[in-house]
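Let's start with one chain on its own, the form predicted alone, as structure tokens.
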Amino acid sequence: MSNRTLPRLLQSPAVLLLLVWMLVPLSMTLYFSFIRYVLNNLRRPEWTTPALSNWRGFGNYEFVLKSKDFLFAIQNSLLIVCSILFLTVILGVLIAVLINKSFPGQGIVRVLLISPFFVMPAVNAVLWINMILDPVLGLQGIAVAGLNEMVAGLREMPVLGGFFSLWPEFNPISFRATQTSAYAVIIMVTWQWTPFAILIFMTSLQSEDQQQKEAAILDGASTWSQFRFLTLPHLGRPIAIVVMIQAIFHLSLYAEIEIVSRGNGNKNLPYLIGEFANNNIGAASATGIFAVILANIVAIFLLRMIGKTLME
């Protein structure tokens, strides 16, 4: 037996273990796309089953594409997606570089950014929807009724009154409604995966070649350079890293949005996919498909933009 048969054969039911665990959901959700499968109908009760006589062929991608939530959820999915690695992005940089320099309780600060990434995502979405950004009981409705209040002051002023009563009353913002919820689960989402963020760029910051600051210092390189040209090329595969982790688990969010809208304009493909499960299982297994062409398709975007990193 040769030296490369052996290692093979030992990797062989792992692999195979694998291929199944992979493989059955995904042909099974195949099948359950080109055939009728609906849990309740009393006029066809034979659509009931999952059996190959009740083939459909691509009727439910057309019904699922025809369907008048099937694009806003994509669009949807991209946006909440996109403006969540924006955010955490830029918000881990910036909070990895101020914290990585030494100060009074440094590791206390270190641990109090970390703790919101293990919060669960439904207890997340709970805290941020009912005490902060409720517009009556939440910490957003107490501060904008404290604005009004300032500003009414403000208006019995004898020089500066009349400019305050230009000002207009302040609304807080429901972000139950259908235009604004998907900005809540953006704001939650944001707060609980930076710190995911700020703790890889914060492990990368400790391997920055100090040499070369310091001799940025003696050349009289200003911080914003030193930031520039020495510290964000050394983050460029820790961001592209993030990146590509963030947006696996970003496609599939589910919790916030129920807890947050219901659904109530504010789906993604997943939330969509629920929707027709509760009755439909084969437009929701076309649904799915669509997802996972979705998925592979961010994928093979951000492994070539790792990979053109990881080059350079």
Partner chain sequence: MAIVAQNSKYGQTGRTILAWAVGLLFFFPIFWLVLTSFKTDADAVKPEFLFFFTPTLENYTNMTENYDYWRFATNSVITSVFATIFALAVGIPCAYAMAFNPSRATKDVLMWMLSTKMLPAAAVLYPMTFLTKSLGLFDTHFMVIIVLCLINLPIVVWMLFTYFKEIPKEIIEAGQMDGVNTWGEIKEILIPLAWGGIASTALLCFIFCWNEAYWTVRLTTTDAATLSKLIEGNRAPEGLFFGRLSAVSAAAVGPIIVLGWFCQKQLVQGLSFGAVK
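Could you please show the structure of the form predicted in complex with its partner chain, as a counterpart to the form predicted alone just displayed?
Shown next is a single chain and nothing more.
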């Protein structure tokens, strides 16, 4: 008996560390969310130190729920997360099916496709918002300007010119406004995470039942129905996993929002917490608790789903 006690004790450092890491800050957040606690307040200096005498009950929660930003941040978080999930899953499935069968240079294409995933989020944001999406200096601006020039040239043509003169002048889109910057974030994160979806789906496709597939081909099943009735059901689980893991990562998206949309009103929950935390710690903490609840809803689904098969 005793020769199993020591080995089991070996897991305690990791467990203890994670326990402290999770419980200490979280219980502080919970505590701060129920008291009045601000960093600067000249009229009520007693609020600048956390104390039970500043108890506010659910006041912070009420304050957060009533603030206009909160609803917007939730909507925006969901818009960003859902769009990214939708795009990465569709693109991921299509591309994974496309490159799954061998073709010349398959290995190289795989390496090209996976690369975006390893780009640091800060670099991802800086690269896209400046060098690609910028309406003047970025590739977008250059491409739109080039297109306009081309159309202007075509207008000079004798007969067809009349047709081209009906074309409007194209305007580049600025991705730094409140709503468009959310799209910029969606584009760059989709670029970064589609490779992850491809990788997971490809790994899963390799374990697809080939005999079943050959039988379907012999029976004259079209490529579409093979995909629809064999491949897609086979990908059900991996899709669920990709959705859940990404949901967790993207609900706490921060660097991209910070770089792309600082100060222009496009915010998600983590960003809103950061804003509150500049002064109103009580409100920041209450928002944090909401974020925890939101993440937990997602997490429960994930744990249920992958928990079963992990232990097989």
